[in-house]
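The chain below stands alone, shown as structure tokens; this is the form predicted alone.
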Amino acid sequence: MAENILIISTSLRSGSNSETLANEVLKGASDAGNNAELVSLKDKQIAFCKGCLACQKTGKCVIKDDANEITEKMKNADVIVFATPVYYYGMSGQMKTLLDRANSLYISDYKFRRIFLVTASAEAEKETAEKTIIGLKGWIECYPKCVYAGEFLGGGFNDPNEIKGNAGTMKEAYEFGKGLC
């Protein structure tokens, strides 16, 4: 059975190597045959949470902007892939931003249930995403319905497009698409 994967690009660099990757994992996926969506944040407007948690009683963020949009369609989705480069061993500030943006899915009947990481970084060891991981799996363990499923990380890749020359990891992240359901 298809699922609705929403796939989440959260760098803001042309040529990213992260989005790079996100387009393999989106390419694997819509061949495995599901219904997979490409979001990118890079000509997003999405502004920080303010706090006020008018979101837990409306269910919408009262900020108007670009996030809401990227939040309903995270609600809709089966299962959610988070795209980051990781900056000092964490998650970009973006996607920071946009987790925190998406607190209006806490008192929602969302329907995500599995989430995925792909990671593109200099350092090529996997402790150079941990943190990135457990900054994410902090935000899962917010929303009991849905679980931290698995990761993609592509190490070793500095400049823009370089990941682009490496057919074996454009080969995995492919490969890492068609399974995630």
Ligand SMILES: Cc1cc2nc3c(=O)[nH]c(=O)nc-3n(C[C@H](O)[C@H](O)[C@H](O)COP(=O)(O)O)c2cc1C
Contents of the next structure:
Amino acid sequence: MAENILIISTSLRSGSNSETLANEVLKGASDAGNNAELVSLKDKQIAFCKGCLACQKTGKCVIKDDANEITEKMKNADVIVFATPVYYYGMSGQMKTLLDRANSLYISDYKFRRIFLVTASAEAEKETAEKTIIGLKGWIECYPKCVYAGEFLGGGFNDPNEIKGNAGTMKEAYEFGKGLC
Ligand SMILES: Cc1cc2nc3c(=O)[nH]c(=O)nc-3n(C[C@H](O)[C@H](O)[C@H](O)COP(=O)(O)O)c2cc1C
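Now that we've seen the form predicted alone, could you pull up the form predicted together with the ligand?
Starting with the chain above, the whole complex follows.
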């Protein structure tokens, strides 16, 4: 059955390796017959969460910027894929800021049930993204109707567009996208 898959690409740089992977995942997910959409945080205005917790009463964030539309898309997706560069072994600051700003989801009847992670990093060791995964799992723990469903790690890519020169990794990302559902 076709599912609604939301891919959130959080790198802000042009020639982003994680966004390139995210686009391959998008192609794979679409070719598998799903309704897949990629949202990039490039050119989006997303302020830090102020911690006022008004969203826990009203279901809405008091800050009016692009986070609200993305939060709504997250709420209605069956599957969410987060793509991030590994920064100091963790997720990008902009990804963390989005997760915080999506705090209205906590009291909502969110639909997402499976969460995936796509990373790009300079280092290729298996442990490079370990803390990035743990960070995302911390968010998932707060949404008990969903589970962490797996990751695609693009390790060993540092320069912009570097991943495009690796046809094998691109193909693997496409296949990962095909197998999401
Ligand atoms: C602030 C910053 C911190 C980084 N920290 C790490 C790191 O801890 N481990 C690593 O392997 N690469 C690290 N990198 C390299 C990026 O993960 C790498 O360049 C990646 O390809 C960027 O993905 P993007 O092109 O999607 O932005 C860091 C880069 C920046 C800018």
